[in-house]
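First, one chain by itself: the form predicted alone, in structure tokens.
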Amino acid sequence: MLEVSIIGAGPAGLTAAYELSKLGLKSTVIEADHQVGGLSRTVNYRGYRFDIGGHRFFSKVPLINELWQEILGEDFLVRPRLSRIHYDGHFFDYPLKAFNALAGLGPVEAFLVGLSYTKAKLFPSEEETTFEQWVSNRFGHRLYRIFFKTYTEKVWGIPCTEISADWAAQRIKNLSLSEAIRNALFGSGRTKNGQIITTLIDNFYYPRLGPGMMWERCKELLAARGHETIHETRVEKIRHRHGRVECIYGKTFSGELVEFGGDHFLSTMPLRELIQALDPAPPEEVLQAAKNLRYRDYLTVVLIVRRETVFPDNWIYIHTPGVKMGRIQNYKNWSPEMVPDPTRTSLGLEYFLWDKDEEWNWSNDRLIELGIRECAQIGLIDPTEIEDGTVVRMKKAYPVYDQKYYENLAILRQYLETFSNLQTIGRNGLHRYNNQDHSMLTGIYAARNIVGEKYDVWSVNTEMEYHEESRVEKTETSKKKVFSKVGDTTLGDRQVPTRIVPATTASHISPDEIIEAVFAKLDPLALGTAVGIVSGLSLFLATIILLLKGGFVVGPNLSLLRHYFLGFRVTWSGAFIGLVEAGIGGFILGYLIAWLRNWGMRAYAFLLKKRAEAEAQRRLLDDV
């Protein structure tokens, strides 16, 4: 039986560990930390439980929808979402709602966002290799700068112009100011989504206990089935001989170094951190791509709050400038039991840092002091009113997209291809900023390529880069079936990713051009020459056969077409001129029904598109 290595317990390592043990393979998890979920674990203090930051559940793909039904069950709960932004003394509606955006920013500055957005339109920037210029393109720089300048900044620590327009196409894609606004003054149609009926703005899924009670249940499931996890022992060496990894070294929390052997390694560890533990060494071009890359860290500081209620949101952003921190959780409004006391209210306060950051290493009680400082200058809470408080710091939290990360991502990609029993998998394994169900299906697809399945791990991303089929009720036969690379969607069906075809055959195709081969046009032209041909053709033979026969009165009926043909008589020479006019009305004719006919499937395709962007805009926020 082959037997496999997993590095790292969150949701990719373990859900790569879940589907091997259905492939009937063996796996040892190896995890640094004291417990599971990574980003995605639950914290407990003092009976008060919270997230590694809010995380939904929902997905546009069955597959992952199902495992995650399979693995919790009933205790997965249906939560109502709420989330605002706080910018400037103001509460502002999120997804935008006309009116009170308007009563923000107020009609001046409403008016003058309109004007941003039409020299944006105008005059667009030609250039687009930064986060500003992608935005301020497509919403103009005043709306930029309110809400997209400040929150981004806090986030990723960089100017937005030092941020690659990767990271905007890939997180903020498919929207536009008039889409959002046409949402904000109509709203948007809802769609169902295989057996998700609600939005993401209306609902989402959340287990009872926090998002680490599906990764405790899933190590559960495994350690019943035979699957060692083994906590508290980090990755420190990956011995490997010609093209393959042969053993990893981990070293425990007292120091003892721990060997793993397998026929094949999956790891979920930060690239940067992978490429330097391979022993021997990398050429030192690989060595120094992955030095050039870089982690956005994360602390959440916690308060609870001798309140009931503190605000209805599960969460808000803060674009306010002179304020550190990037957003608050309201824990109690994920699910009801993530407090233990109902009178008492756990807020998270998110501080998105470098680790060389002199804050990173400030106490847990001056953090605590600035989150109550903060919170009181916005006006959620009274100092006197928190009666404790704790701090979690996470490192290596959000990789990120500078403007030198796709060249480094190359170079590491290019030299990992070179092992044919190590795949890197997850948001760290892969530098890529994925969802939880992304990094999910990034292990199932490690997992089943060790049987023999050929999937692109790199593939997955967001919606943008799913490689899709229609529907999970189809058979594992149709499901083999080959889509093109980027972008292939069934219209209207339910959406899972599937394996890509080679690059000769798809790499160039864009999802326009899918829409364009679907929607087909007609070619006027060649229509109205067609029909031209073919109308004045038989009305020269119809008046010539007219004439050969003959007879006292000759066509009477077909006569009647001088009223529409000038000159058109039942005569020879009418013939020619009814030849003449026919042809000319019928191309008119052909003409105008392929125009009519590519205008309307142009109309459709754009409402279909339209109806993606509108859901997409939905969770703009969400996705940074």
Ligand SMILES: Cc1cc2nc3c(=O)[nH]c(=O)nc-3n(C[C@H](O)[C@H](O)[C@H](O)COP(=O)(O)OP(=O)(O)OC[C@H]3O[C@@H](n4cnc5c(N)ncnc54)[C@H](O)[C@@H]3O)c2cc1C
Given for the second form:
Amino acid sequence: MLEVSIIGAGPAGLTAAYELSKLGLKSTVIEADHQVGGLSRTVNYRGYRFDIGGHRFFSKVPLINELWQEILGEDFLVRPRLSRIHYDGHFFDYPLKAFNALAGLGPVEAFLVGLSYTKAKLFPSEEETTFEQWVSNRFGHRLYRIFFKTYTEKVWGIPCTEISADWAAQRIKNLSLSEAIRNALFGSGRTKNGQIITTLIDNFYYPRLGPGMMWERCKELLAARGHETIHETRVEKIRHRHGRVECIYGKTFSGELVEFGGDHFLSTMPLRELIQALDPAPPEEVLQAAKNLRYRDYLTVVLIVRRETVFPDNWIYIHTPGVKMGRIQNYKNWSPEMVPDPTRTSLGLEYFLWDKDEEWNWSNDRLIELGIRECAQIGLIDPTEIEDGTVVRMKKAYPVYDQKYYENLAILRQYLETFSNLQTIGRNGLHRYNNQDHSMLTGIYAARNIVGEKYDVWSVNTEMEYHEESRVEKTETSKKKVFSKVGDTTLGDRQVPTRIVPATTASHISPDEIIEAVFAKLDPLALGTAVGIVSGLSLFLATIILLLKGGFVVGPNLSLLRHYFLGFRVTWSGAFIGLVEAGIGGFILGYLIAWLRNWGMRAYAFLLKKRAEAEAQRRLLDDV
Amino acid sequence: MTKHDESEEVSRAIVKIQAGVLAFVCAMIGGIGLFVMTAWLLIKGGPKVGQHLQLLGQYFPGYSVTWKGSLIGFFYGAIVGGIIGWIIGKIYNGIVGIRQH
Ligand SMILES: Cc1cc2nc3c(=O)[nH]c(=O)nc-3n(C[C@H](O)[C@H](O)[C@H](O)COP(=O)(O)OP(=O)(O)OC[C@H]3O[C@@H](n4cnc5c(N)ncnc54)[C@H](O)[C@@H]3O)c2cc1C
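Next up, the form predicted in complex with the named molecule, please; the one we just looked at was the form predicted alone.
Okay, now the whole complex, with that chain kicking things off.
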């Protein structure tokens, strides 16, 4: 039986192991930490549970929704979402709402915002290469400064003038016309095939005890099937020969070196570290490309507050200038079971840093002090209410998309493709800003590749959410696989966890088929010709019937048509003139009807798309 | 149409008209149309009721602007409308078929 060694017990590594177990292959997962889940772990501090950030579970890939439910079942809750923006002493609705935003800003600022918006609409910046230009063109520079600049710069540590407009435009661009129509007509919770999926707008899935619960359960299921997860062992060396990895070496916490063999190897460790761990070392160009990859680090200060309710949101974006934290999570609102004592609240203050930043090396006490000060500064708590606190540092939380990352990645990818039994997967394994679902999907693909399938794990990215949804394609063979099954969108009341209702079956006529039929075009040429022939012949017949009937004065009334058809008379030659002219008139009429009908449908489709784009723009912070 | 426009197409399909359905719709429009036009003139009344509409009698034997004529008109209107709809549907589909091949 083939044996597989997997580096990292995050979502990608564990999902790969899970898929391998279904395929009947044996795997061993080697994890550096004492816990599974990676960035999606749940930390337990004296009974208070918290995420690294806050992990919403949402996916447009039905296979992933199915897997989450398979692993967690009843413990997978649907939770309502509420998040707002804090700016200058006010809370603003998120997604942004025009009246709420203007009312919160006050009359003077609202007027200035209006002016700047008008200016952006009348005289938009012609160049739209930076994030700043892109957002300013859509919201006006003033709104951009208030609602986008500070937070984006906090997260990425780069001025918005240096962030490419591409990734903001990506989401809007990816909204295809047919997707916008599908969402408008059938609701945004459906895939192309009509399957119901979770919408991430007002609710999301969340495990009862935090995201780590998903991965702990996954580990247990693997153990029950005889697949081991080894903890506290950091892979430091990967020995290879003739394009094949022979074995990997991990160092335990006690400093012991352990060797792991296998026929195949999957790695979720950061690409930079993986390349540096290869033995013998790769060519200099490859090493340099790996060294050039950059990562944004992340730190969370958790404060335990002696109060039952602090605010109703799951999280608040902090845009207020002069405050270092970027977001505050309220874990109790994600799931009430995240706190052991209902009279207490635990807040997670999120700081996005570089590990070379001074704050990164501050003591925990100093960071907790900073957190308390900033929370008090924005009026959320009274410092005397703080009972306890802790700090968790997470290196390499965000793979950075800088100007050169794509070039570097291409070099690494090309080099890694020379290995026949090594695949890199997951967020840092591919240096992709992926959520859990796409990280997991790469794990599934890699596992299937081991049994001979030919998926391109590098093709899984955020775009896939919009283009691929339930369908996975082999990039080279174009063989298609369609995964069916449905998720569920049952909503719960705020703050009350609700259970998943069993999946419903999808209609066998997909929304896309319906849209295709409804928006099908009339052929103007064909309709013009048909109406033309019928009109011409009708007038011809009407004329000759009168001629054949004869009489004293033949067709005095019909001949009035000469006012419209030049040269028409109720005579034999007039009948032919009428045939031709009524034919031409009919053709023009038919053509126009078809053209207008097509144009109307198209205009309607574009209207739906414009609405969807405006909606997506208002939710831009979700992607930062 | 530009390349960009094509990629923005919602549907690439071309409508095929169901000739029977179009015939039925046109028949209803023709029949009900002529019935209502006749009835309207009768309700309005006057010295010379429907002197122009009357002329349809040239084509539709038995038709006149009377209540009985309105029912006969419904019948004729429906037949002519149905034939026109059916022919338009058939010709349209035929041309679409030729153009698609
Ligand atoms: C602040 C924040 C918020 C997020 N919010 C969401 C969200 O709302 N929804 C969502 O779906 N996703 C969210 N994500 C993304 C999600 O966390 C990741 O997509 C997912 O965890 C990636 O899984 P992974 O297995 O690829 O990598 P990781 O989670 O990074 O796991 C990799 C594992 O490999 C281990 N490892 C690394 N190097 C070695 C080594 N040398 N030897 C052995 N083990 C090693 C690590 O310890 C880790 O356990 C968020 C991420 C962050 C940082």
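Definition used throughout: the rigid core is the maximal C-alpha set that superposes within 1.5 Å between two forms. Just so it is clear, the model here is predicted, and its values are computed rather than measured. Positions refer to the first chain, counted from 1.
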| said: Is the shift of Tyr144 between these two forms large enough to count as movement, that is, does its C-alpha move by 2 Å or more after the core is superposed? | reply: yes
| Comparing between these two forms on the rigid core, is the C-alpha shift at Leu63 2 Å or larger? | no
| query | Just checking, between these two forms and with the core aligned, does Gly532 shift 2 Å or more at the CA? | reply | yes
